[in-house]
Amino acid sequence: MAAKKNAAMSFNQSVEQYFDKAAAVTKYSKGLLDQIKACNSVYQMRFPVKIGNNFHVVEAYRVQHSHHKTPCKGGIRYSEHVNQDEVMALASLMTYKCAIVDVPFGGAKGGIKINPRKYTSNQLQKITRRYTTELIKKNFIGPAIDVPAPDYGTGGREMAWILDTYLTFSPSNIDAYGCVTGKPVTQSGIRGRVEATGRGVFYGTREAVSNKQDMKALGLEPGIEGKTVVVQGLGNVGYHSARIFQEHGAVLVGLAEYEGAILDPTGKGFDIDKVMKHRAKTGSILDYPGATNIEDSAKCLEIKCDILIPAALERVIHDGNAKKVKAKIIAEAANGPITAEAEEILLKKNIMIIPDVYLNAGGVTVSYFEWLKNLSHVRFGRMDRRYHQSASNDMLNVIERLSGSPATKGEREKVVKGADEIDIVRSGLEDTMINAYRPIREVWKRNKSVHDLRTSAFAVAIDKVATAYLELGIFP
């Protein structure tokens, strides 16, 4: 009977099970824990949009999980699989994610139930603008209320449409550009946002695999260089994860997209950019020169590797395929790629799971930086870049004079370079991911009731959200 119940567990129920497992090792009252777990506001809407000569009724959602801090924050996804349960689960994860990386937002999420590939750009713009209008009417969007961002099926283009629609209704709001993040740089976006989630996946994984003791338990050497990696999903997150891992010496032995997967039989690894050029030219990653085709893309999850990066949709690793996973580490770039029942199987196999609730927080971290930029109305680096460059140049001149040895042109450029916005963003993201992992590992290693990183991460998140509520005086 238990097996049947687990098999029917929804995405939101899985997240709640993770929460309950972590809540059991905390000290907080049931009332407070119930408040943290519950979704505060769920807005389900249906609106008509004229497509050609017909009207289509579009189903959409916006869920605000927590108001312990405001504004709420979370992406908007376009997928024909969108439903209320999924959006509630994703909003919950956003609350815990923001808490883990010390981003002062409550969690939220949105979704429109469409397949964006079936619509033209003009049709998608109509749908996006109408969705934004519905959010405005119910006060579900604003720089101090709820700040959307890109997610699966959306990007900078859709965020620009949302911004423009919001500006139409709030032309006098001086902070209006902070109503949405993930915007194009030309629309007050921030450099580094597009790659942020993928780069965060790299920083978080690198921190996890740097621990000699933890890697010894897996039969691995510490560090990224030389590790074999499989990436499932080559969208924004998967592509940038693969690219940055490759840049730091990892070997991409398997890649997968919805049309299929490819395996490198040589062991030398794929060049991700060459694979993407092949896909742009042929419409598929299959038949890449020298690669072995795997028609069923889900089979890539079973390729033997050091690090498996599921970077597509949720629940791709389940009790039906978990026993076949041969990775030593699973780095969850996607939201909820492993079901609760599958996780039990994987942990028994001594597979280290770096959880999504921590690992893919790079996107919301840099969204936070973008929001701060929009509220401050100044680009990072604009005020002090030249000052630091001049000061570094003067210092180097003094060192050269005292040492009698001039620096080369390349050395001088490297030493005196002032930080641009992209440098500051990457530095802030790296610092965030490193500092966020340490308390997670500490709870994992010191609390005898905690046996995995996910439970530890949830426990850290619960502690931070609970502390916020207690400081507000809402709970005794």
The other form holds:
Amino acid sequence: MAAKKNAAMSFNQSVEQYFDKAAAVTKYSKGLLDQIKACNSVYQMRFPVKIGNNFHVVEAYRVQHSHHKTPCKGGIRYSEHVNQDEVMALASLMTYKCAIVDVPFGGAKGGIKINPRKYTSNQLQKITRRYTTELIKKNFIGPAIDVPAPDYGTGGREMAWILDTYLTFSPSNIDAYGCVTGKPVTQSGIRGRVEATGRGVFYGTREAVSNKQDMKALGLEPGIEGKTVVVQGLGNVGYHSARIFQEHGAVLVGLAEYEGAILDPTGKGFDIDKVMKHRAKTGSILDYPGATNIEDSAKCLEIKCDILIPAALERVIHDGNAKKVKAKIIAEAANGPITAEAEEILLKKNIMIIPDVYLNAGGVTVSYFEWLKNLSHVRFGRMDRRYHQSASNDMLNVIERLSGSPATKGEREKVVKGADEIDIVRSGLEDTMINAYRPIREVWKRNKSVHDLRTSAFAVAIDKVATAYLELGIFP
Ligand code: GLU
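Could you present the same protein in the form predicted in complex with glutamic acid (GLU), rather than the form predicted alone shown above?
Complete assembly follows, chain above in first position.
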């Protein structure tokens, strides 16, 4: 389907266009596709918060895009740019994301239109608690209804405030801790949630770049090692992505934050933790020793590299700069970093785009694990870690006796161990990202009218949501 030639397409229209392009290669009726595409519930609210002697009217949203599975799931962002169109787009992406990684939730998203940097921690707490109360009043939050999580501008601290507010109103609900995810580990959160999106970006990209044939088409060798990488945005997602790529031998040639970007002239690559320390000390990534400064942060998107990771906000690659992108692969860690108009330009340039709906699903995947933990009221590994440890110890003893040669200390340490919560979370996440990539690639390669991974990812998602609706019997 040809793209609409409309330069002013909104974020939600962009997502709808991606949907329509993929819907055209599926077999479902228009009515069913319309139902899948539509946002089911949009709650726009305004509430007063007293800051000093003044009342501030706060504008906020919660959008539940799909109820084909419940609860609904998705983060809450705090940003001055929050608006209804944006929250609707992000909620829609959550539905497709959950479907792709087989997380049994409908999509949702929330947003509060504030710049969190302009408020004190106490003021943010007031706003967060009032927002949660508004959600409770309209039955828009709960472990079986709608489960928020962190997004841009929020983190464990805000999730703990949401939890405490919810608990105050539902003290007898034994599952109340599952009303929100991304909580601090000490507040019934799960180990590995903070790094989850970044780690998922790594696993997903590693999967995509492991295919010889696909890499040959880009003029690249398979594997992460030695690949040059640029990361835009060093918040939670960008930082952990950069750290894990570096750990696996990627070369960080460019890093960007909103104050500017830095370029590595040595070819050896940056050490992300040293750059973060420099930023914490000086307040900026600029002037990092030995680095070349790029004052205009957006220019980092134009640096020559193998893999460009936009990990900040949506719509950073648009029809104004898409032509100048020199990366061979764009790994979408952020939600919606490429506009529909830009995507057409990038695809013509033979750039491989690993789409957000698949690639940044690690966050919600581990949120799902956290929710499961909260509903089962037990930490993963608690019941069986020691059992598996002693079973593998017994097994190794038998092997040693039968073979007559003892294992080295290192070998024994590697083999004899039971899995802790963090091990289970990481292996569950890795398995999820590997398994989810296969059908996406298959649709891309097998269907002659599918030319890119985003269209195939959306087609996979539509298929799963449509199947759920058909099985529910709503569309006989
Ligand atoms: N905000 C994250 C996202 O966009 C995580 C959502 C969640 O964990 O529910 O995927």
